[in-house]
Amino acid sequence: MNIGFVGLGMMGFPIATRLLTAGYHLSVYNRTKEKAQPLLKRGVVWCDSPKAVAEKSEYVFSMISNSEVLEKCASGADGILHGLPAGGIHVDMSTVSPETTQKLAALYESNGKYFLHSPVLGSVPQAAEGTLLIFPGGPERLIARVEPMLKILGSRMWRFERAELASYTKLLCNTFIAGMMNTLAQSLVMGTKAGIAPSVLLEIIGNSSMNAPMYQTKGKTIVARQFTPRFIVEHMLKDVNLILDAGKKLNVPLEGTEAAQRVFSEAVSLGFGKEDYSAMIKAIERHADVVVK
């Protein structure tokens, strides 16, 4: 089967690594094409833009960077949508805002096309395995069409009606990556500054019921001072701004959300942008004058 791929970003490429080992016959296009050269060696056809893939494909896959970019790569004049045949998916992984999701879903059905959005819960290693969580939204029969490839991508599915409700879904699930980094953060960088060894506090939190994976592995690396990205700074804080503008949108209060927002934005100002984004306990740090290791 012929597929395409967009966007072949820190997530975007092991994820269609896995499909071109599945067995799928790949067609890619990325903003640079460096980026597509190993998968290129593999037979990988490359395309000059998101119309020109989904001219060879039924399915077209897409992990884009924002709202923006997603829209302009779905609908732009060199779109998606204007080279995918009648009946084609475009299945969109991106974490983006459901109003984008909605309206896209609502384009392509007008002609005679289909968008799903699909996005994920996982990082880098996760999409290497192939044990992601997915969330694909969208029409029941249409996500039946998708099942196989997404099954090569994820241990878990979670189905939902409509594309915003998946849009939804990932959003509240970075909420609580946005919060507890907040926390975690905090609490080493206070405990540092009253003396405990940041050690002693992930063991106590360890042998809790307050523990979770992500306390003990982002504070190990945060102690080693690794900051190598698996997810950046920079789209962290853009997904925190999605949950706080869809808060407001359903006029849900979001304090907790907001006070790591502000956390998020100091440090992207102060150029740890690119970094992982456990690299926002600089900015906490800064303020505390002191290093948590």
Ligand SMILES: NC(=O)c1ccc[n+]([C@@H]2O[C@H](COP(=O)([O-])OP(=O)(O)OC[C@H]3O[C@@H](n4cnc5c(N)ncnc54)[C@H](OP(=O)(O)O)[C@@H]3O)[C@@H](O)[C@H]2O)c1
Second form
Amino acid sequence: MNIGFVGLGMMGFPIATRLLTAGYHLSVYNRTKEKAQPLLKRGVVWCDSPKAVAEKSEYVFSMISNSEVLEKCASGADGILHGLPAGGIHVDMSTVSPETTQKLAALYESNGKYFLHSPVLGSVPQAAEGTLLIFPGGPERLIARVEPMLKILGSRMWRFERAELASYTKLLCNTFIAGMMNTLAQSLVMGTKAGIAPSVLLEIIGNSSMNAPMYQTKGKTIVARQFTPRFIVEHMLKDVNLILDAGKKLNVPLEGTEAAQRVFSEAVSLGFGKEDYSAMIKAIERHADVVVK
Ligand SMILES: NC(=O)c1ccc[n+]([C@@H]2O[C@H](COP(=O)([O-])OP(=O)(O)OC[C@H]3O[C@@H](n4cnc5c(N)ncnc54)[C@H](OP(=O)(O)O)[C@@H]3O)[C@@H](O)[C@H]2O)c1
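Having seen the form predicted alone, can you show the form predicted together with this ligand?
Full assembly next; the chain just shown is listed first.
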């Protein structure tokens, strides 16, 4: 079966690779063609636009940076919507706004085609291993059609009746990530300033009911000053802004997320936007005039 894939970034590339390795024939588009080269060497077909990808495929997956780029790749002049055959399905896995996914689902349906939002929890290693947690959102009969592909990409799925509910769920998960990262970074900086070794703090947290694997993995990479990105600060800031927008619309106060937003935003202003999201600690370190290592 031929599947289309749009967006071969840090997450899209390993996801597309899994589909290829599972035996699907892939047609792909990425803004930067070079990133597709390893796949093209394995027989994947290059297309010059998202529309051209969709013309070859009943199912098109996408994993791209944000809501604006998704709208352009989906319903822009060269978008997936205009190439998909009648009844075809666009499955987007990016983290984007509920308004965008709701709008696209309605637009596709009014054109006799379908849009599912299927965001994921997990990062580059989980994408490569096929152990993502996936939240497909849309009518059950459509999810059933793409389920065999989703099972190649993830270890568990939680289904939602509508695209925007899946989008909200992903934002709720990232509310945890933003808050936990901010708490970890603040504690490591304050501990260092007070004279407590980060390794001791991480060990204590690791032996307590407060532990989370993320505290240990990010704690160790921060101490080693490794900020090679798996998920960039800019994307975390994008998600935090989406969460705060959703909070305003639903009239839910989100003070903890607002505090994290200020730190991620400052980290971007300081030039750390393309580093791993844990590099937000550098903004706190600057104020405290100390480096955690
Ligand atoms: N990394 C993670 O751990 C993780 C986990 C879960 C969800 N996500 C979400 O997954 C999505 C992708 O993240 P990522 O980490 O894979 O980021 P990434 O490596 O920066 O990839 C972004 C993708 O979007 C494309 N893109 C960006 N701007 C574009 C534009 N103006 N026009 C066309 N294409 C454009 C990029 O193309 P180029 O290659 O040409 O730049 C690339 O294919 C984001 O929504 C992110 O929030 C990420």
